[in-house]
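To begin, one chain is listed below as structure tokens, in the form predicted alone.
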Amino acid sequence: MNGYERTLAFLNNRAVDRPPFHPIIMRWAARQAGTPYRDFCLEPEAKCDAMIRCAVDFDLDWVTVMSDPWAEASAFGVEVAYPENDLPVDTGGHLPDAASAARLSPYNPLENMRCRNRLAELEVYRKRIGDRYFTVGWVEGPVAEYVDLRGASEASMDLLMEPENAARAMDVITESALVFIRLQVERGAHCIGIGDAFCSQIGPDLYRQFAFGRQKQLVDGIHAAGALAKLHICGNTSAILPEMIATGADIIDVDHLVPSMSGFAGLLAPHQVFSGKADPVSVIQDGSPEDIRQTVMRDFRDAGGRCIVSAGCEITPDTTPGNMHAFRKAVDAPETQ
């Protein structure tokens, strides 16, 4: 049973050998691959050799083209730096105002380079894994992606003081992300993440208001266009996790924050897993094989053991292969059976 099986029969429910292992790394992967992170960033052929590279050395059940959150920013203008082994970082281009969001039009993703990346990324991943792997694309959520172009301290203030101009911008966001998501099946994407990290910052109410209804959007779009559909919010989405699991997402990452998954797991539905939640600081990068063991069966005991092991979000770059072989040891221990 390969990744790509083991991942789709587990969310059917059926029989599986063991949970699947979807350890969200990206830093980490170039790190291990040896590439500097500016290519794993900006050159499809780096990113997809280390996280094949990764995938094989580590026994992981997927592969993605996460790597940061700038691909559908720079297609709506914001300019942004590639320092060689650092985070990408936005320089300029951010829209003024919420009345020049508002004005907001809808990109093409084949006339940006990075969104274009992204397609090249997944049909490298189609041409040498075919589906070995559980091939995982990517957009951003509508408010995550605001705050990309407003900055964080300027949306914040939009959402409340000129919602009408916030959401006719989300909308334009949603709009884009649909025809980018359908551009990334057609490629061999078997699921879509959303990234809509900044909801866990806005509180339950206007979550509802500008995220819930586009998030289902994209979730219905993603499932339209014929794949799965990922949701992951960092942070302590406690408040918000009925929502969430109400947009109808396949897989709804949990972030280590939230408390327990035990509140939760009885609002899944049949085709519907977590995926998370270990701390990736202080259980991955700094606990031992025994820390990681004991959070693996907590984590999936709490979810009724319907969550595919991962943590709550990206692995650190300076966690070590041997606790990476641990975590991975890990989901074989007879309690996830």
Second form
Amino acid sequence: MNGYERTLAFLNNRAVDRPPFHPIIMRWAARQAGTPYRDFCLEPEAKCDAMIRCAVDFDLDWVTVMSDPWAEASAFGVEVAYPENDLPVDTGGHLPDAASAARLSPYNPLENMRCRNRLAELEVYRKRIGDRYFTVGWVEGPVAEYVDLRGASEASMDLLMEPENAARAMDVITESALVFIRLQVERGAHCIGIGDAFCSQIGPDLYRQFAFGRQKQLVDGIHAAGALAKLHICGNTSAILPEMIATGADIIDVDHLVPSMSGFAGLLAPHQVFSGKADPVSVIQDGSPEDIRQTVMRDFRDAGGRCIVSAGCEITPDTTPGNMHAFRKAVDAPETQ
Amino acid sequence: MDTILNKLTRCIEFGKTDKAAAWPPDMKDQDGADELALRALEEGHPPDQILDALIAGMEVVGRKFSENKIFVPQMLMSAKAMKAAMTHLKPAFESGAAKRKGTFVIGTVQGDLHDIGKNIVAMYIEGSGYEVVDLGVDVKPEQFLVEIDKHPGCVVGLSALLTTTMINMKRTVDVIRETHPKQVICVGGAPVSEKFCREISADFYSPDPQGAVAFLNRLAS
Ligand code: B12
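With the form predicted alone already on screen, would you show the form predicted in complex with the partner chain?
Below: every chain and molecule of the assembly, starting with the one above.
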């Protein structure tokens, strides 16, 4: 079975040789491949090359287009600097206030370099690996993107002080994301991830008010375009996991800060699975192979077997290749079969 | 009794900055922290007493945040209300008419741009009666040295949210200790732990602002 077949079979409740292995790698992938982070973010060939090499060397089942949150923000007008070997930084062009956020206009992904690159990455994947790996495109969710455009503190306060303006901006963000989704699926993405990490910080009421409906719209859009949907919110999402599941996303990411998946597994529809949830720092980076094995087994059990094996969020750059191999091996433990 | 100071406490608790503020909806058109702090001073309440009222509000906010009853947006609104009130108290502190308990110099370490947690800690500590010097994000070790020299006896707080910038936290501690071996430094941020704090020879770790305030209060007493 290849990574694509394994992932599809697992999602469809068909027999698999082992559960799929989908660790989120960005800075770690660049480091393993010796690729400067600027090139990783800006050169489709460089990113895809690093990702494919890691997928081969560490027997991952997927490849993604993830590197940093600034693609859509740059299309909306945020200025981003790309240090040679460090993370990109937003340097200006943010929305100065909620009133200007309300006047946000949709962007055309084909007119922005970062968005075009994402499409190019998916084309590289299609050309180089076809249907051998599960290929995942990406869009920022409504709340995360609003945070990228306004700044986290300002965005947070807008949700309370200027809810109508924030909501209007998020409608435009969602509308643009739907266009970007279709273009990514046309380029061969099997699945589109929605990254909306900040949702873990706003509490269940604001999540329902601002995020749930729009995330559901994105999931429906992804399905209508013919792909699968993944919803990524890291942090402690215990209070919103039922809604995250209710968006209908096929893969629901769960971070280690959620104490256990056991109370939520019963809410999954037959086509849905979790993906998670080892602590990237204390377990995957700093733990022993045995710690990693125990954690993977426990989480898999808690999820009633409906869990793609991954860490709660990005694999840290300092994680050793040895621990990554141990992580992959943990998927073979008899308890996960 | 609903005194002006009780009202002020409630404004901090619920994040009511000023009369015009739309949040919270059920306090619409009521005076906020801004107007009430000014009036309390005009009515002759000593600044220390007003500060106590603010601290009482902050304590409730901190507790609710720890218990997941409020979240980052509400916490930031309380911070904003606190700031609004503090603007009026500042002259009293600066003239010496009221006493601050000490100075806290805080920043997010070099390479790290996460500042929400740091901002919450800063406002919590300011709200607990300390002067806070906030150096912002991506702060080089040398910038801390400048502030330490300006504020002898201050406590330094370092925040980091990335495993890759925790190393810069260590470097910051090392650079500070080279010239200021006795400088008190406390650290925090999601990936930081008690163990890491000991490894880099910082003095104190707290997972939340309340712990940091308790630590500062112990030092100050
Ligand atoms: C918001 C956010 C962002 C925003 C930051 C906006 C801002 N102005 O802060 C943006 C979009 C810019 C961002 C960027 C990135 N982020 Co980010 N981000 C987050 C997120 C969603 C929330 C962080 C937050 O604000 N928490 C809320 C506050 C209140 O909590 P806190 O900071 O922990 O603070 C509390 C305590 O720790 C403590 N505390 C904090 N500081 C201090 C200091 C002292 C002295 C004390 C005593 C206590 C203390 O008190 C606070 C209040 O209780 C988290 C994921 C999540 N869901 O948790 C990821 C997360 C922190 N980000 C992460 C990553 C990887 C990134 C990027 C590298 C992504 C990328 N590839 O580009 C970049 C890095 C940019 C950079 N150079 O810093 C990772 C870090 C992983 C790791 N451990 O290394 C996280 C954990 C997501 C994940 N699971 O992978 N991010």
